[in-house]
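Shown here is one chain on its own, the form predicted on its own, set out as structure tokens.
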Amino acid sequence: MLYRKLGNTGEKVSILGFGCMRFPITNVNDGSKIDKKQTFELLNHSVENGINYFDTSFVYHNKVLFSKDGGTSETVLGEFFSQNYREDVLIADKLPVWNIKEEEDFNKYLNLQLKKLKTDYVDVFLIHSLNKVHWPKMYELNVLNFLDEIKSDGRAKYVGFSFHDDLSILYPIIKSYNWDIIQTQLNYLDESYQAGVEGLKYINSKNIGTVIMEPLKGGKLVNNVPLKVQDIFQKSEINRTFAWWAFKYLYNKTEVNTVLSGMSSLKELEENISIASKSRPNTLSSNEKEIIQEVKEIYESMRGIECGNCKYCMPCPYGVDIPKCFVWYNYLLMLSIDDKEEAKNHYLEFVEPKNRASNCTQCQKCIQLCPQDINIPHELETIKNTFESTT
């Protein structure tokens, strides 16, 4: 495993972060119940591997909908390393802006995750998914006043913030406080995309540690690849799997110091180590950098829904799987498939009626949670009228 310093904290990270918002489950109807067992495998795997960075949320494998209680992953995550490896690993977890209220709620969660996570401190606490409508809101709480509480009486290690908004409103709240660590999106299609490259040039320029998220974009650049796509990363001299190419793109950039990635199986946790373990910055070859600028381009023309299947969403109070509705109507975009018909079929079969986008009521309480800022009701309407109209 390869190592980079965390921004001005002192601290070495791996370049591979696990992400905590995928483990593997036993329900695929609840992605509240995570399977412990191949779960505590994949961690000890990873610590074995020199991982070190562990990125969890409160949200993340959630039951309902702004629980109070929240998910089971920051439940399964202290179950762990309250047993292993505690002092040989940073912890991240995120306040979860949603729920708060009012300025005591700031202590009364980070005291619940800490409690659900066995622990009396985390390395890394991050106000989540800040943006226009968040930050403000924040802010006149105090949050940054209790930022430094929790620092000064050791609950945190460090602070800081993941970002889901553009670079108008980023500059902003960097300028506001001496932030130790920044997570934000990047992959090779979303250089302009949110902070993009631009704002973590800006970030890394200030010695704030900089955490990316989305590599694989939600899965989009691994998992049913176009053709037209493929035929361009064959050009390579040397055969090299979708998630080399992404993974590669970021480690080549010195201004990154670790990927998150959400890794359920040994599988895809073995081949991102391995990747990890030989990727040193700036050793793209100019050929390479040309493919990776090629593929960007054919994706570009086909752009569908900029869902990242983070499930922040869900589950949807009326039933609708959201990810998965997105995902087919993508799938009809994407692989440019000339037949409507052929999708339909896939997705009427795959998407279960209760789960289908004819459900939503409209009720708008997912737009708020989305990092993307989908507007999720009008993009179902069309999935409706795409794929379920008998017209």
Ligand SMILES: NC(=O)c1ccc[n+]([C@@H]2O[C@H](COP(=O)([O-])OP(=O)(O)OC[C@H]3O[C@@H](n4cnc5c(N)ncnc54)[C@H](OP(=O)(O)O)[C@@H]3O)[C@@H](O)[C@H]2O)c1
Given for the second form:
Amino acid sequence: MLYRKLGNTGEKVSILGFGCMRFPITNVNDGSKIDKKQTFELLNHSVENGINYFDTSFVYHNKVLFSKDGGTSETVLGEFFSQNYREDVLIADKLPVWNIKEEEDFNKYLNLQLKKLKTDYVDVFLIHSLNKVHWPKMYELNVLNFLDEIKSDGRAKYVGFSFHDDLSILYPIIKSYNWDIIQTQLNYLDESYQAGVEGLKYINSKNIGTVIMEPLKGGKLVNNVPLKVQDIFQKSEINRTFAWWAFKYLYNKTEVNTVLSGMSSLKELEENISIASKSRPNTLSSNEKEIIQEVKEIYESMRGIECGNCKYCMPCPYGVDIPKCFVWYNYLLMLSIDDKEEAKNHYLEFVEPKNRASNCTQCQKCIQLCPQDINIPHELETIKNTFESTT
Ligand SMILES: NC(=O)c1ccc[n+]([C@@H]2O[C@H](COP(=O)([O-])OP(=O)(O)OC[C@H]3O[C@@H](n4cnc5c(N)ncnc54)[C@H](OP(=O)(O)O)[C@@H]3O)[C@@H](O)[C@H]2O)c1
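If the one shown is the form predicted on its own, what is the structure of the form predicted together with the named molecule?
Below is the entire complex, every chain and molecule, led by the chain shown above.
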């Protein structure tokens, strides 16, 4: 494993971090049912191979939307690290902005989170998913005083935020406080999306730790890869996996400190560790950079719904499997028009009737949770009309 400095914290962080939003589950219809045995194996293997950054949140593996108890990611992670390795790793957790109604809630939720994590402190505490809506609300409730308080009483070593919006709000947020760490979305498709590369460079120039999320765009860059894209990757002198290209693009940047990936199998974990153990900055050849650029242009010509399969919108109270519906709709957008029937057949085969877009009641609850700002009910209506109409 290779390590880089985490901003000006003085910490050295493994360049691959573990995103605890996609642990293996035992019941496909209930994301809160984490397969503990398998997850413990993944966590154990991670630590033994040098991963020292673990990113969770109150909402990961939630049973219901806006749950007051939060999800089971924190609980399982806490159980694992209360038995082993606590001092060897950095645990990052996040403030559930959606649940915060008044100033007292900051302490209420953090104390509950520490209890779930079975620890007295988190290494990193981030305000979750800051954007133009959440930032003014948190600011008015004096979140910055709260961050000072938890650093001085030792409940958090470092503080920061995760970000899902554009540069016009990123800059003022950065200027408002002495942040330690910022988590942003980046992959070779998202160079100019949300904070993008420009935001990353700015954060790094302020000596703030940079944590990257969605390096594989939630799996989109490795699953159902269009043939046109596969052909371009074939041009490389060495046969590489899709994951290799995506991680290498990020590790090549000196401004990146650590890259989080959600890994739910040992095979993926081993591959990602292997890539991270050889990826020094500035080592991509000009030919490899050109290949990535070509791939990016192909994807851009067929961009669909920007879903990163983070499942913040899940579970839908009416049973719709929102990310799965989007997968097959995006698949359709990547195919030629003649193959429309193929995408429809996949949708009808792989999305059970109770999970299909037609179950959406337009209740709108999911909209405020989506970090990509997707108008989910509107898209579901389109998907219903595309795949489920009999005419
Ligand atoms: N703060 C926020 O607002 C926010 C938002 C999104 C994410 N995050 C954090 O950032 C972390 C990383 O984001 P992410 O989970 O979207 O990461 P990602 O690496 O872009 O996507 C993970 C997906 O890629 C697949 N994958 C991983 N390694 C693979 C490999 N070697 N080969 C093939 N497929 C592979 C996984 O598939 P399987 O499903 O088969 O395992 C998983 O579905 C999250 O886990 C979470 O901790 C934070």
